[in-house]
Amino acid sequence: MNSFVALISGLALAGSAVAWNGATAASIPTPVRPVSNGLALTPPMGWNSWNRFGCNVSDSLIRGMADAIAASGMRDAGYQYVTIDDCWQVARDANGTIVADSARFPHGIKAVADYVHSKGLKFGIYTDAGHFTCQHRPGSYGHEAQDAKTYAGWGVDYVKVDWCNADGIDAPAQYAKIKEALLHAGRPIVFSICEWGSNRPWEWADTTGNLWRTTGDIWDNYQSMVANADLNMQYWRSAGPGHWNDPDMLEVGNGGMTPDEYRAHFSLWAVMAAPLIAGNDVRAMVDTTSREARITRSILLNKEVIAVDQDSLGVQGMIVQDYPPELQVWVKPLKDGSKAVVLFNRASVPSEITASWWRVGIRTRKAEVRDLWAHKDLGVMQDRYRATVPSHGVVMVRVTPIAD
């Protein structure tokens, strides 16, 4: 039994007031450590250019993204950040302002940012801690508190920093001078830590940044996505309001996995309390005649799985049964005192997965449960809750107690 099912059904069974059902105010856990600056008191939703486009990136893709994204009922569900990858910047001016790429952003960034926050939506950026980025463009070594102001006077809401180039530098030490660059920029800015795990953030980041990187790349395949979730979910402590685990950016929509993995993706982000940063062609969700976008659409539009990504409470979710190792029973506490309980087939048949009350952390016999794919009540269960999942697929449920 992993610490976590320990501490989750030791508490329950016990009847401990900080046990995670929820019952009584005390029952809420609260972060070990304070928010430095107020932002992304849930994890942050929003679109990336990098999964789909790479170094591919205009003035056109970004407003045409935002476009899409308020077209798509994107935004209307809670994405929020349009963000602008690797590849925008081409060199340093004179003084050491940042320059981009002309050929690609005629109007220059402010520009781009200001057609952004008129769809209602908040502008990001990309920069990297070393000397260069991945693509070996200008770096922001050196230049941390002049990038900060010339991103805040740009319009920048968030900023995701990457670890390219950055041989000889101490993490913890260069990210702390880019998070006070950006406390002082004179603009709230969300601050994405990308340093891939190399440096064991989930010690300190949690007073550094908003968010920071477990894992290594995701790339767009079943193998790629489940890997970065079995490394993520060993954080669970480190997460919080304000301070969350990332194992990197969707690829929701992008091709390389079924529907059901896609399902299971966006679910167990949702149960560990991820960022939910697309990096589809959202253009593309538009299209209501294509099978294709209409699948996209339901999953990355699921308000019901959405919801229990942005819980309040800010607990990040953890595998609570996996024995048989393919069966495994997600569980993540929330506000209201129920559990978002996913059932995870890693088989390649289907396979029938159990959760019983006693594991998930409910203390009454009958509970409600509700299909979060589905979007339908189940009616009430006792003792268990019992689902036959697809290969590689989920089937997610909201499970609240009822009073004995």
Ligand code: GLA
Given for the second form:
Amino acid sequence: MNSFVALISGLALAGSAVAWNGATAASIPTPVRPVSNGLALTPPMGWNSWNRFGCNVSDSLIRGMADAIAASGMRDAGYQYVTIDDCWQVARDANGTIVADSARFPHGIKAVADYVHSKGLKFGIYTDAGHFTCQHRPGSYGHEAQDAKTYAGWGVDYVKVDWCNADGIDAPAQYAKIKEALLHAGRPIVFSICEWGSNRPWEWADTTGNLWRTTGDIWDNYQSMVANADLNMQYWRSAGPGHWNDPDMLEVGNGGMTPDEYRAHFSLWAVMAAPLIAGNDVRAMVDTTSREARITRSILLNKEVIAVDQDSLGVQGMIVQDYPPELQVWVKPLKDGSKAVVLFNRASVPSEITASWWRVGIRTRKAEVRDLWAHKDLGVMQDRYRATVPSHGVVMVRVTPIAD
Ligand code: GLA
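Complement to the form predicted alone: the form predicted together with the named molecule:
Zooming out: every chain and molecule, the one shown earlier first.
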């Protein structure tokens, strides 16, 4: 039995803490750690401009997206932070204060933040820990406290901090400096570390940031999505309430994957308790007639899958079975004692996958099974659940033990 199987079969709830029945101390993860800013107790959810729009950001884009996030049901499903990624900034003024692109943001950044807030959403922004951003805009190096105060003054609730043009800078120390700056900015700000896993952030960032990238950038194709999932999966022990592994933002709705692949993408992110930061044009989701919009909505707005991601136990799931390697079973233990189970078929043909209760960590013979994509109770099953899974797709269920 691998240690995760041992872990999930042994997890029991004792108040709000996670207790362990019968394993060595070395195999016990620490899902709950002190969180300095008290934020992101569940993985952050929101939208970010980069995946779909790159540098093409503007006041009207962000306002339009905030409108659509409210109108499409995204906001009510939990998507909260609306973040402008790279390219909003152009220079520093004589006092060193960061200056936004006045052609793209004619009313300034605070006006955009105010608008986003008026829609019942929160507002995020992007900077870089080094000298310049990845798109060669001014970085925050040497201006950490000043930038944090500027952001707080604008009403920023979330900051993503990149790692381009940072040669020779010590990542843990530099990100710690930014953490301090944000803590003293005068406003609660979620801190998203984006150094792509280059400095093993899963070993130190849990006391620095609320989330940290574990991988390079995702691209809108199946291979890239799976590569990021595989990398991110390894660090499951480091995640917990307030501090999350981040396999990068979602590509759902951007057109480069099939509906099955996008469902797999969303399911894997949820079972890994990953931040759910949409990266599509949400305005297109408001159109109820298009087939694309309907599919994208059925994925991004799947409340049962979102509930797995947002489960308050805050344990990152992982693979408990991969024999043969293409046919995987992923499991995430949930607060109520049930398990979220993803049967993931990486083969090029539809395949049957069986999840036995002992692998999943269910100790009773019988369990209730609910299909989280079909939104259907499948009834009581004994010892195992078996399903035929489409190529590159998933079947995702919630398994609740029934006392013998
Ligand atoms: C890096 C980050 C991306 C995005 C771009 C912006 O590549 O990893 O998520 O922020 O920079 O330039």
